[in-house]
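The chain that follows stands alone, in the form predicted on its own, written as structure tokens.
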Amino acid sequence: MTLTMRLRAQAHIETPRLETPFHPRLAALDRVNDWYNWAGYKAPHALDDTELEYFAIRSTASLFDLSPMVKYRIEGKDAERYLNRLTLRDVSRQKTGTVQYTAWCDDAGHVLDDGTLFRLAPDVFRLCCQDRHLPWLLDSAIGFDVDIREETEEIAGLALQGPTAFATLKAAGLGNVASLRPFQITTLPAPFGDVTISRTGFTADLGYELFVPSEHALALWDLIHAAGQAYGLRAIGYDALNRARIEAGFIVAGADFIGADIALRPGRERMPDEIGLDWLVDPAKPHFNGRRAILHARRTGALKHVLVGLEIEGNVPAEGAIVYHGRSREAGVVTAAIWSPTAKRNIALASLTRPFGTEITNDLWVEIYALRELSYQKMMKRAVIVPRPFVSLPRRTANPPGLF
């Protein structure tokens, strides 16, 4: 290696990850020091203890910096177009003010994210995501009179999820939103400026997401927690977020499923149908990105995989287990677990290979590897397959919101 060549690996290693406009109010809140590199950005697993910051989006308020997830600007006279054959929603049905969750592939059916798409006007939206996709979306809109461009860093976002989280904004100001049924958008005025918001979440709670410009982020999140303050409000990390949405059943990109353009080795990659997406494939608008090979594969019977809810006897979180039939022959495997403590179960989502999860779903079990006093005990548990969400709450949906 030549010295030009260390350097530039040195530099490399000692590039700081990227800090969120909210960074310094979560620095000072952070107790435990246990960040994580999102999209770039430090982020933390937890801010003091997940346990608290868990009940916290179950039994008063959570908030939690949505910043790094990935956002871009779509717009121009031919932007519902474009999207209509890039994502498998139909756009075209979708209304200004409304956030559409979507899915898109690449020609060969395979997902490559999923994300949400917001109609903010009639020929302007904001789709966020997991990871970045610039030169797919720019590849994808030759032909089409549009203008994309990413706007992660100009935008800050803030996720507040929990039963009071009414009650918090509108402690805060912010009441006017008693109205906003799931999936719409409304914009209101702040003493900093406008805020964007939409009644859309990651937990199966009731909830909402906030956006301003990166400049007014502290206001807003100043605003925001100290009208929260009577209402249980705490700050949360990612992990406590993340036992929230298995119980909702939602997947994540990287953990439930691989990103086609990011798969290493043949057959990792999934189609929509072999992850839980089915329902978003819209066969009857015109042609979108895969369309063709989805359609086959259902045909055909060419599906491989499907992505199942189970449920697990005992209280040892699966996580990362081996599912097998019969205790013998390998079925497929658990990508994400947690001992659920608002369904008092044992939970897990699991990629299992067909005709496993389809045809043959009985006599199911996980081995687990549970850490016993430096020594690894192995259990074989029995598993069940029951429908997602496993966590279902009336409040999430009620119009309007509960006062807490």
Second form
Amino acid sequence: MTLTMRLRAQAHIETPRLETPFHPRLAALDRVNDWYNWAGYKAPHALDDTELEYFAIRSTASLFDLSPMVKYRIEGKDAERYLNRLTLRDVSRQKTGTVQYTAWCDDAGHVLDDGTLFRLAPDVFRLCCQDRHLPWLLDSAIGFDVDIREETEEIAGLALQGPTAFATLKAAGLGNVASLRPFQITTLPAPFGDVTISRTGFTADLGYELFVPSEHALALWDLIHAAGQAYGLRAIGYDALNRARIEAGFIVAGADFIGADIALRPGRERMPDEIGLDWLVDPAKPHFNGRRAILHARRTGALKHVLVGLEIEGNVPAEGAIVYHGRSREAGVVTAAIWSPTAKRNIALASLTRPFGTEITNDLWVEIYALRELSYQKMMKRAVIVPRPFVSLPRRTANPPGLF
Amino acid sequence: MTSSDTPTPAAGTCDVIVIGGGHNGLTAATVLAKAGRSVLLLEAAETLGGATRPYTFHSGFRSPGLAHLLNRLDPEVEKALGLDLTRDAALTPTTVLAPGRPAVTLRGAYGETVKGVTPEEARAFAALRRKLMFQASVLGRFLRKAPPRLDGAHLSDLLTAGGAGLKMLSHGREEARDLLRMLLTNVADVADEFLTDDRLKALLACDATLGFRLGPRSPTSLIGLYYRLTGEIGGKRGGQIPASRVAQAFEAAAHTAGVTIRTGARVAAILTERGAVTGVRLADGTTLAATSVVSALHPRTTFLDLVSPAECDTGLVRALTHYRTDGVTARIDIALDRAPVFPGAPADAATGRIVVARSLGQVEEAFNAVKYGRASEEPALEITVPTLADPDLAPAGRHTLSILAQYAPYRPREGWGTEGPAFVSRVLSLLENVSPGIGATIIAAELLTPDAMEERFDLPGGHWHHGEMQPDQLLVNRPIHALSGYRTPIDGLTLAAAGSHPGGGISGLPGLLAARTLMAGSRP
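Structure of the form predicted in complex with its partner chain, given the form predicted on its own:
Below, the chain from earlier opens the complete complex, with every other chain and molecule after it.
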């Protein structure tokens, strides 16, 4: 091999972080140069001011590049049966043209990841998630007539979220999404080709997710971005989205729970019931991975943790704080926390060690350390368990969608 | 066909269905039937016995079964089944033949006396034998009960472990240290440490690795020898007798106990629903309902072929696909027109077993080939003459020779069609070396390669131990952790063959312990 050939073969080293198909547009709008690594892709924490980006989600419309989300295409004669064994919910009851929020576990009943399952055709599914799982998905396919392929790079995705999301789509010529109910999927023609649109999102607001082949990414962006100008559309980064998702009470792999195949330390894995996903588990459906372990843990009371929503006095976010019972006994840890601008409450998600959070729910406190100019201010704040979501907006599910 | 006087129960009327009429399936079925359960045993072949089932390899000539020696039939199994195969049986000798050198003969239980070596070497062997026997007696304590469980200490497990610990210390700290030092080492280092004679070293190398995909220098290869020495015949550890009419004895015990037996009844599927057994479906489409099914088949057959993957967890399937079960031993059955002669060997050598191997190095080199998908240039041979124990296996005056030849890969790179004939001729020329002129008396020779064993005996990989027996596939991990201890994640489905603790060989222990586990409801 000549030196030139060697160098050419090493070209990927030049870009250790991949750029998404929307990167040219993001880079052009970016004012703060604050990027992070999302599954190997360069993704913005923020493009501009995070407060403005957050309020775009809640007051007008926001555009978020979700292309780095890991996507698997699962198709074949046994696709439904395969997914029914893989995931917690009953896939045989999922209609074509709908999306199901779901999760999947290992044999021990520990959650590997959560994600959304798109049923694009009777035998064609797309599974979207945070972490990569191809070896697990392929090993799960032993004995099934099913074809599994990662299509993260081939499919570009945008989340259009906020009260004027529908108005924006209408202005973009995609007004036919009007009939789309939450968790439904449709495919609509755009000038450059078809766009697959689902009424889903991570914000608890009115919103849609749009998918196109990567080569149409920029055309899609331009179409939506231009149409949204009259509706206060703003491109956003993850920090703003994260605030909205905490308000929605959604959990994130790697933050609110650690995938069982990623957790290094014993005892860090979580069962569905330990991260608020007990409602996904369907004991009445045919066998699925982890079923035996989950039902056994339920029967024997072996569940160790519970995920709760907390409302904390004051206005200092309790990120990473330790939760105490009676101000002294450790009861758990806060996994996500913000001052919620919409709920006007200081909210948090916390992983508590049972019986705290289940039998013992009173007298909870969080210890917040706030670094204030070279000095920690230590605060012991009262915390109350409250239902999730923290923010519930009628416009999220209104039919037809509001034309704000 | 129904080979029993008892009528076949209609679907749903038996307590337990046992799949597989090998000796372990027969053991489990018999033990359950004796305990009052109504048991239906389903065997795919037309005759029972599995690896102990005689087969015809040439017109008029039969092999006594894939297993040609008994060296570990468990006394508890014999007692539970009322067998009488080993009582009063005279232990047979082992003779090592290396061309150009005098024969070495071990008599009694694994060489209580050794002939053909110097007095110093005989003493060295006795010292090594004593040590290995002691160590095997410590380890053997774990074989006659279900493997310990890791999900909470049980008193009986602690007692076993404690008992083994005390036993280990009973011979002094030095012996205890030696056990821990040697336990996971390889047979070659141990042989080199104690012995100088190549023939004895070669014998240990062969005995430690026979049936395993290990060379004598492979780490943990000593375990194979320990395992052999935990076996006993007539109360003598390390003893051996010819395997003769073994299948008939187990079959008779099952009949006596009232087991309903259906041969020619291949099970196509184990039916389950939401994690519990509901019955079996036969190859002819018949469905038999049952809430308790005992599978005395290879664990991979049970879980990858018979149970739907949709009813198992991914991790279990994944672990089973990585389960090492590629056999490395070929069987060659030979029809002879007269009794074989082994010059230089004692007159009764042929009543026992004859091991043809020159040195430890030869066995190691023989193993090298199989690593790269080839059959050994100079395989090691274990030879028996089954017709000496059971003349009915051949026409009057004629004889059979049973040879285990190691190493022979499961699927050689060139394919057995190419490798086979050359391999057989190499084996026959090795045979000719130790029995000059035998070639002219050969009527027929049939090669049974691992892949042919797989086909004929439903042994995935052609591995007669139902999977390698290294530490990662033993005890709480036999065959894999999720399936250890006979119970399975499928309620009502029990494993009962060599793929379960304690492992392979004609011991009957997996079948016995599985039946006890099933009857105990929790564990024996």
